[in-house]
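Here we start with a single chain on its own, the form predicted on its own, put down as structure tokens.
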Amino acid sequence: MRDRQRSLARRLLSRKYWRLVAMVCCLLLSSHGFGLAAATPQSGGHLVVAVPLEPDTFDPHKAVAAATKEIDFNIYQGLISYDTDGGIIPCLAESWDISEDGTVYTFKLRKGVRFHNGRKLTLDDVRFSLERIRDDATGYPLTWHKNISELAMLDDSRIRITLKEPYAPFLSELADAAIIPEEAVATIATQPVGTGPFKFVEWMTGQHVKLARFDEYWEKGVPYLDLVTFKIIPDPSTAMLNLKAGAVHAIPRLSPDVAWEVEAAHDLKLLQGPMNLVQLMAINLDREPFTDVRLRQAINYAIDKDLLIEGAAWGFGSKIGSNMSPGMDTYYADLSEHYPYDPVKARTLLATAGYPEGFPVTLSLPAAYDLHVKTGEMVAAMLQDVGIQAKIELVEWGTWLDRIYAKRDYELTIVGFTGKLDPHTVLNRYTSDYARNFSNFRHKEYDNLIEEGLKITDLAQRQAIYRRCQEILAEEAVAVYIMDPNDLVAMRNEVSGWRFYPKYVDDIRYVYFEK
């Protein structure tokens, strides 16, 4: 442990040195008349964005991977959307009304919207898309669709959605329900057609996804760019080399251990924003010996989260104690000190649970996510310190989604759960009957609370419910909840207009090159 801490200290000193260099450079530039000034958005240009992963499918009603959603946010839209604070705003619906009992939603369709194939958007497209989502065969990864009792078109511009019972997060989840044209369904997985600011050009497997400005986009004045290429570069070092050379203009969700390189470069800049993401070490509760809560608690006490944040995320992160980000402050319960780092207590619990000498375990890490790999390497050393021999297994992302996430074939894994707009959508993944409850957590009180939270609109009552749910996850040591990493974006100085959202998306609509 001491050698690891010395190594970490050297890394932190190096980071502080380079951040100081970067600050000095900025001051020197400002003193010579190169200070930052507000730029007027300019039209034109080809933006290249480095992304580490391949999309799984561009069918928006079947896509699971966050890597897909960060791209298709620019292609597809729903009746409503959200702003940078997570507030619900109009999109393909220009307005809506909600009945007093919270079961009837009436949406008025926006006029003049066209699909990328040139056809006008109609209510038939809305009904088709929602009916497709309601079809269990589609496999859409949301739960609200089963609560719809009726879809009714009132005239040529209004559609009424009636729910079987009140569902508090309905609007926040409806924001993810993309509207698509029926005629494009046969090929939509590889040739997407939506109403967004950019239209699909090509997808070269393992290389890039290219989009072009949609000139008939309904939101006036944007987008500014002519072309956007999402270049698939799995290796963070290679992505950084491309950024420095000008072959790439932006790297979203930058690996924090190279942030100092951006801060020290005169022609690059580093943007920071909230990630609203939960990085955790998931535990398969159906695998022995993890059925014993004492053993799961021991693992939690064995992990020094402060050290992980400094060592793996270079200090760019906030410590958490349950499955919610501090970014959702309305519902967030601060449980970050529920399991303070205490290896002595960890060993005591291991012995009490019948494992005084520890045990072997496989820690499966998604190879494409550098932060999770670095975190996992440090976690393995911490587990070793209390007698748990963790063997690291690097897993390709497609394999991770299939074997670990879908088939639940793993012991321990580190991953990030992306942000949502409503606490129900964040915490529902742990209910006993949730299809993707890959931790295999089952808890009657938890299930009842989640069910109760669906029907309540009073803020104080919802806060109490979801904070108690977070406490249960911590008490039961369902996972090791590590951090909410900062959202770091590296880009060249000439790029402007980047916006941060509480969800895992890259909104290129407002991005432009300064002239």
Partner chain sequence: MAVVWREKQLAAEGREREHLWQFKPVKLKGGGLSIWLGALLVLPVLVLALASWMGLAPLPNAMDIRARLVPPSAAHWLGTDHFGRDVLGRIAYGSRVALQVGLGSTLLAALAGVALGAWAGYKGGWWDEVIMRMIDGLMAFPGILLAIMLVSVLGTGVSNTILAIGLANLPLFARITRGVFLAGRSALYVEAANALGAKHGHIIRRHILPNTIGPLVVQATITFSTAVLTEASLSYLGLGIQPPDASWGRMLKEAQPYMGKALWLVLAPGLAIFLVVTALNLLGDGLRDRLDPHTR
Second form
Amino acid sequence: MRDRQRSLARRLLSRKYWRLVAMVCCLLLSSHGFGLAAATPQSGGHLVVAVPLEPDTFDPHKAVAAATKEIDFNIYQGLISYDTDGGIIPCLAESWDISEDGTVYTFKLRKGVRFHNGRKLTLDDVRFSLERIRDDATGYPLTWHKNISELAMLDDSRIRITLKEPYAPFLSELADAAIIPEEAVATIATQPVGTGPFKFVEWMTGQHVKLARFDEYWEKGVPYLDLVTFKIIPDPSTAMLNLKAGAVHAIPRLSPDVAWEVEAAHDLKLLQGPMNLVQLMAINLDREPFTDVRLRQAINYAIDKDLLIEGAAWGFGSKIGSNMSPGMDTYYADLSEHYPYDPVKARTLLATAGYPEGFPVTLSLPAAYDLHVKTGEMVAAMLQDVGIQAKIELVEWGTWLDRIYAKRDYELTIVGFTGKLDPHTVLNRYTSDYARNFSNFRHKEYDNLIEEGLKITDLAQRQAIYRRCQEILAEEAVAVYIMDPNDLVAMRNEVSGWRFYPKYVDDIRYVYFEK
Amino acid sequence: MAVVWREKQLAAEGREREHLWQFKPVKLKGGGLSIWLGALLVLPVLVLALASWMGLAPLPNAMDIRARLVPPSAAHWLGTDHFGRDVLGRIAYGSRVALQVGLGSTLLAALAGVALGAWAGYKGGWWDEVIMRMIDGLMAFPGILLAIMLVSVLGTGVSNTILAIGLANLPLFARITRGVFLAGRSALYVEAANALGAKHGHIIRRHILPNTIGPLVVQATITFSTAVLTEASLSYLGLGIQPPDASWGRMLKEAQPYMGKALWLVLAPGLAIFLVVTALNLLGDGLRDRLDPHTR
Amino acid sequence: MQYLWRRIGALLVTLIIACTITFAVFYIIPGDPALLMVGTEADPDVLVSLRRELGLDEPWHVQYWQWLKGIATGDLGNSIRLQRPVVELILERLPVTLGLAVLAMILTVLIGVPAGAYAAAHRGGVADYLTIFISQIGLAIPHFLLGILLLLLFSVRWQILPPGGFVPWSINPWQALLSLFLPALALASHRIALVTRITRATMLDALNKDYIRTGLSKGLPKQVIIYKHALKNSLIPVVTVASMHFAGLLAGSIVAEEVFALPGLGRLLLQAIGYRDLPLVQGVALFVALAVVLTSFGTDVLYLALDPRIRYE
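Counterpart to the form predicted on its own, namely the form predicted in complex with the partner chain:
Full complex below, order starting with the chain above.
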């Protein structure tokens, strides 16, 4: 009896052993690309992550701040989610079907998922959450839900969502629709309850947000950490001092200004990934003299993007040429050399357009974003070099949103458009009737292409459409597309497992301390 | 230093009386040494401002990304910043801004404050009550807070900074002027002049205004120094002078990420602020001794 | 007594004017708070309903009246961005700012008074000159610059004090105190210098008084006379100055908190300005103003009680 037990144990052990070997091999292989040393994930520990901004509210259906999203990705989940490449993966729904015409989506709910309050997730929660998002009284900040015509529960595990018309980016936008339990709604803004790998512990405004491992999390093997604290430190130098002192273990989206400190310290490391952010200098096409495409092209030729990346981002960024980040490689068209730096050509274009002496122009910069301000200071100098008298004006973020973004009262401005998963969402903002088309770009062919793209599900066709859209933006010189800044993460050497996503999130699930 | 001098002088004279509220530097015609020392310290800043204005200082905004964070050298006496801009040139431009803001806001505060205070003090009664309660209300907000509030309404930049700091410093001028006017109104010689049928304007010009000059000049010096400090603080917070204009406070803020490897970036604007404020404090002390009869 | 009533009357008027100034200043601030709430993806319909919900479509006098009524009942409205009561947010941040101001005050007295007294007692000596010299620097150095330098020395070079940021009192009071020490020192520098000079001056004055001279001539130990009798008598003006500076400390902490990344009222205010969170900005500004007015009122009343000879006109 005893012998049998022992041999069984041995056999199990050996199987476990081989699995472990395989796992280490995989880790070695996969981590090779990132240049990281492989190590066995270790369970437990308390990770402190520095974040620059205060969350606004933990009600996932009302939150708008990126600062909230980066934290609550670990608390809330939707029916589906995305992987590190931005591809759609199952989450609370284990599978789904899409009808031929692209209007009917049927999701099958995953079994055995629990909320942080201990209750089992049911289809009623899914319906409740989606209904809450659809309800105008909630004031959900995104508008895709208006396209839903019907929600129907087929049985106790399948829900059917019918759209009014085909909408290709539906899945990628549904990934943000958090499923929450109805009983927690009254206090969800300050006491979040979700199904994510970490459950909420406390939020001390201006100080930190603390999360703890959710032991009944449905994904096996993760998370590794016991506790995660998101410490709010607005100033990058202070965050860096804290990292060096060991009071903080990781700084995501590190300011490139302090990256040199990581290189100077031997117990810190710097990881880099694409940010999926389009930094651009927008041009108000309704303002004279920017109605003339030659002038917009002149401005494009006058700007040395390589120097901007070096000067404003300390070299941490990739040059772009249209409104898409190279991180979205499925749809990306490389137009970064469409307007090479050529001040002579810029002057010639200015002269042929009737402005040999240049013209005065105001460049509005959002004061809260150091990268955009720094870029703007350099851009102004470059414009002055070709004779355009650029004057800088700094505006508060609130004023920027109101005056420049909503009322379109500006000439030139520098801003960053954050990552989206679907090319439609990225490029839709240039259609003539888009509510926030603040460039005032109006282009028949472009509008038609975007419209067409919504209804097509064939990948090759979609690629062709969105690549053409990017070309139009470049040819028309709608803006100066500058760079996709790198996402820098400074970490202490002992921290591993960080993953980069094309969205503004911090995924702590796979993070662990090395032995 | 002035104080050291003073102590020795006093010891030599065998006198031991010290003033209650401050060290009184030796009186070469009353506060002379402080005035001279203050003037001496403020001189380099004036020279820099003048050099910048006349285009003799290095260009403050010429960028050279390849030569950034270069330590002080023969080519760049105070080194370069994160854009490769010459720090000396920026300090020089910054002194222009500091003097501009200091002078502008002091003048604004003085003119508006004196006008309000004079009106309140001369008219008395309801005028006095209303104006002074408004002034009290303004004084409830500490200077920097009021300046922050005003700048966030008016917007940033040199002229709005001047306006905000000027308004924030107006109450003290109003109070001083009102005090002198109140005292003047009841003074015998004014009553006499009144009785003789002299015009209001004449009375104010001849009999009351001269008395306000001393305290106002002292207050102006103090306000000047406060204004320079407030401008530096506002710009440090990102609410004052805006790029590409160089400002000492903003230079400090911009230098902070690199202070571990480029100390000169912090020290240069820091010393500039320190120098100007010390100089103005000394000037203020000296002028008080010479002009303000009340504290003598 | 009549003076007290008049003083209370003036206090009330000042308070109302302070409220009005705060309201007026922020009523004309540019930027649409409702738009800020919904951000870059704003839907026009949502905006309109949001404005109505926030009372932003009311005329100014209705908003003003609502606001005054709120203040009277201790309700400063809700923060637009954080969607929580302003009073709650202020009270949450208060331990940091108040802790900073009080610690700065303690440092001021603890350093300024002994330094001044020692300098006076050793008049003309090296220590005296050194004190005078250092206090001259303290008077002229902006506290945020001193803060940066202290941070550079104590946290970067020597790494003996926390590099900015704050540990809540409730978690670790000692750590909380440590994280406030450098900012408080920087914030207090100006006042320390001032108090040192005043203490020195008043001590010198007191040392000249007859009763001290008599004591000396009677052969009482010099140290006892200086530190007991003379110091005691010179403390009154010191306390005066200290209480007068409480307002300055509150305001100064706005900048100090920025340097040391402290989550106090100052940072709450600056953040709120950046986000055009109108009710929050109004609330913090008003709170500071009220604190200043009430402190100065308290000091006045205290004087009245201490020294019946004082009459204000």
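Each form is matched to the other, and the largest set of C-alpha atoms that superpose within 1.5 Å is called the rigid core. What you see is a predicted model; the values in this text were computed from it and never measured. Residue numbers count along the first chain shown, from 1.
Taking the list Asp72, Pro485, Ala298, Ile414 and the motion between these two forms, the hinge point where C-alphas stop fitting one rigid part best and start fitting the other is Pro485.
Here the chain moves as two rigid blocks between these two forms; the smaller block's rotation against the larger, from C-alpha superpositions, is 20°.
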